[in-house]
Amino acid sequence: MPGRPLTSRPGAVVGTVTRGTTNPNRLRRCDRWIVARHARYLRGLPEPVVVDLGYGASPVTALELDDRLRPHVPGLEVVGIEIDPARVAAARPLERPGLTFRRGGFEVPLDGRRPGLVRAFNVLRQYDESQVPGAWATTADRLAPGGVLVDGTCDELGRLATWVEVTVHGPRSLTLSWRLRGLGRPSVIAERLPKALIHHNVDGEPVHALLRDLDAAWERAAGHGGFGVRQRFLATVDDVRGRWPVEPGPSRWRLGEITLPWAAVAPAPPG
């Protein structure tokens, strides 16, 4: 794993309090995602965990997530973890079975257990880029065999959003994902693209040229708007990924959100 953890304190809460602002449904697209890539692993933990960490002022993501997971995964169990003790108070009322709060950070204090999944999201996005790598490393190590970090950015309405699959072993994936409806070019995402990447989005840096490919099949595929965004959109995907390895296939296509391996759009090394 790329990064060193940051702190070795034992017992230490790992991490600042950020801004803390979200929106009902924001989280829709990386949940749906998650339900669709993750629950079949998640399912078959002994004691699946699933981490809602840095949820903000209102809990209502860690409320979703519960819902929109656990008709896939029985027995889930889902954490809410907020640096900032009042948030934890305020979201104390709303527990239920499967669903609770505590307080903490990047160390994911959960008594000795390892969660299989955390979703972290505009959380990253409030830190410097220096100290991405750290964060990583810190939560990937509590995850458990398998498990996986998700951190991601999205806008305030969830209408675009990023975000970065991370193992023990370091970052596997990004998901782009937007809200096709309205979309202008696909470059718009840039603004939300997760901490580790948007500072790169400059001439010779893959998730630059990406995006710049996107866009430019984005036009070429507009005689496809006849027939809807969404066919634009499918042809549009269909033109890149003879130079970019897009995955899943149209499936997902169809949602606006495409995934492709880390490895594609790393940033380029220094010098």
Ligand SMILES: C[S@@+](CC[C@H](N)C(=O)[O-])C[C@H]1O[C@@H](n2cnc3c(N)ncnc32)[C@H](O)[C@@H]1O
Given for the second form:
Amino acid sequence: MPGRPLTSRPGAVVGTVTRGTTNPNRLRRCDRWIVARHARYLRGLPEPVVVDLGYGASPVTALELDDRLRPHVPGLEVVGIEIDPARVAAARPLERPGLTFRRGGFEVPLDGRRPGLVRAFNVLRQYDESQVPGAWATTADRLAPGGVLVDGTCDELGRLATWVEVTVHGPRSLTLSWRLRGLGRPSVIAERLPKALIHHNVDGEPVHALLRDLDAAWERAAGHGGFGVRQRFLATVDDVRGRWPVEPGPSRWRLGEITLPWAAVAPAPPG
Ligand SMILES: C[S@@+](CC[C@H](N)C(=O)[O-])C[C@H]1O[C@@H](n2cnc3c(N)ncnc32)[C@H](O)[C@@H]1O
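One more: the block was the form predicted on its own; return the form predicted together with the named molecule.
What follows is the whole complex; the chain from before opens it.
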């Protein structure tokens, strides 16, 4: 794992309070992916625990994660963790069987239990890029064997979303997810890239080349638009697949979602 845990001080709350902006339903794209990609793994855990880290001023996204995942993971426990004590106090009245809230940070305090998945959305975007590897390492250290951290960013209404899947070995994949209706060009997602990539959307960097290629393929696929925006997007993905290792899965592409190995988009080494 690149980066060192941010602290080794036992009991320390790791991180800082940031803006609490959230919105109902804005994490639906990521939740749908979590169900598709990780529900089976979570079902296999003896004690499946999933954390919504940094749920914000209202715990609505934690309730939604619980609603969406529970039908697929019997015995699931969802824990909302916030670094701001006032936001924990505000969420507590909404606790229910299998869903609780507590204070904490990237160290993910769970009384010794290890989460199979930690979803941290719109949390690291308010940190400095230099803090990302340490935050990833701190949280990944807490995961159950085979577990993942999902570090993502989205717009206010969740029409554009991106996330990095991180394991104890480091970042594994990047997923980009667009609402296809009304999409002007794929690169509009640039402003919602995760912190680890957003400053790398410049000439010479892989993520910039990917977005440029997607835009060019989108233009070439304009003729498919007559069959609907979904057909245009499928043709776009088909076009770039020759040059980019987009994971197989037309059923995901139809949703306006592509996943690539992290190695394909990782920032170029400095120098
Ligand atoms: C912009 S809100 C995101 C809310 C929700 N996750 C969403 O995407 O709609 C970010 C929240 O993360 C919290 N936060 C920041 N750093 C944190 C950390 N290290 N651990 C837990 N919460 C953190 C902030 O206090 C804030 O409430």
